[in-house]
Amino acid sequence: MFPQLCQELAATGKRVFLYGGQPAVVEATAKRLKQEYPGLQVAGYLDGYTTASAEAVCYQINRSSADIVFVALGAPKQELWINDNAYRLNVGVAIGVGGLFDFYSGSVSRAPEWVRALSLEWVWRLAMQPKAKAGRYLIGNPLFLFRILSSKVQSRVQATMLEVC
């Protein structure tokens, strides 16, 4: 979806704002979207390992006149960055793109189509990037499964009282 946006945003003379990533992907991938796509204006670009309070971080964004930010902070940050900070920003939307700036700027190579195919890029990111990947994967989608059945099972118990009762 985001050559298609981009390709768009270029043709509408759009402005985004990058921020996110490492120092040097976010840099790659505004170089990158410069190339790309001509009409589109990069009006700014901060990493996500700035020292700038979310406040500086906004008025940097605002003081671009960017029309969309792309937040690339991971998940759940971004989302909570973005519903933090909502208020502050003087931009048309605030999109959060979670690795895509490693992915757009070449450093993390993105898996076989065959692997994406059977939704097992996941299985692909672990292996490219353990460390990084063991927590999300490993531990929290198993957590997260669990978490999902035990209310489920917690439902079933109330609505059994219920009819009980």
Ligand code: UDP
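To complete the pair, please output the form predicted in complex with this ligand; the form predicted on its own was given just before.
A single chain, with no partners or molecules, comes next.
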């Protein structure tokens, strides 16, 4: 999605703000974006390890007049941050992008094309960062699927019981 979105934003002269990642990573991301999409206006950027308060971060984002903010704090931190601060932000949209800046800046390598074609990039990421990813990929994701399935089963059982009644 990212390349198409950037092309569209460049064509329409929109302003983007990058929030998250290590300082050198977010800086390199901003630099590459400016080179790759000359029409795209990088309104500002800020690393995800700043000691500034959320209020101060939002103030900086609003002051940049960004139309869109990419939040790269990892899941679920970024979703929680967006949810908690949406009311402070004067942007059109805030999108959680996880480790995107790490990939885009070249500081972390993506899986080879054939691995991605097989939808197995998660295995690659697990192999690259086992400590950081094992909890989510091996426990969190199966648990998530299990909860969805059990809630579906529960709804069916309830529907059947209602029919019987």
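Numbering follows the first chain given and starts at 1. Between two forms, the rigid core is defined as the largest C-alpha subset superposing within 1.5 Å. A quick note: this is a predicted structure, and the numbers were derived from the prediction, not measured.
Tell me, please, whether between the two forms the C-alpha of A52 is shifted by 2 Å or more, with the rigid core used for superposition.
Where the cores coincide, A52 shows only a C-alpha shift between the two forms that is less than 2 Å.
So, superposing on the core, is the move of R136 at the CA at least 2 angstroms between the two forms?
Comparing forms between the two forms, the R136 CA shifts at least 2 Å.
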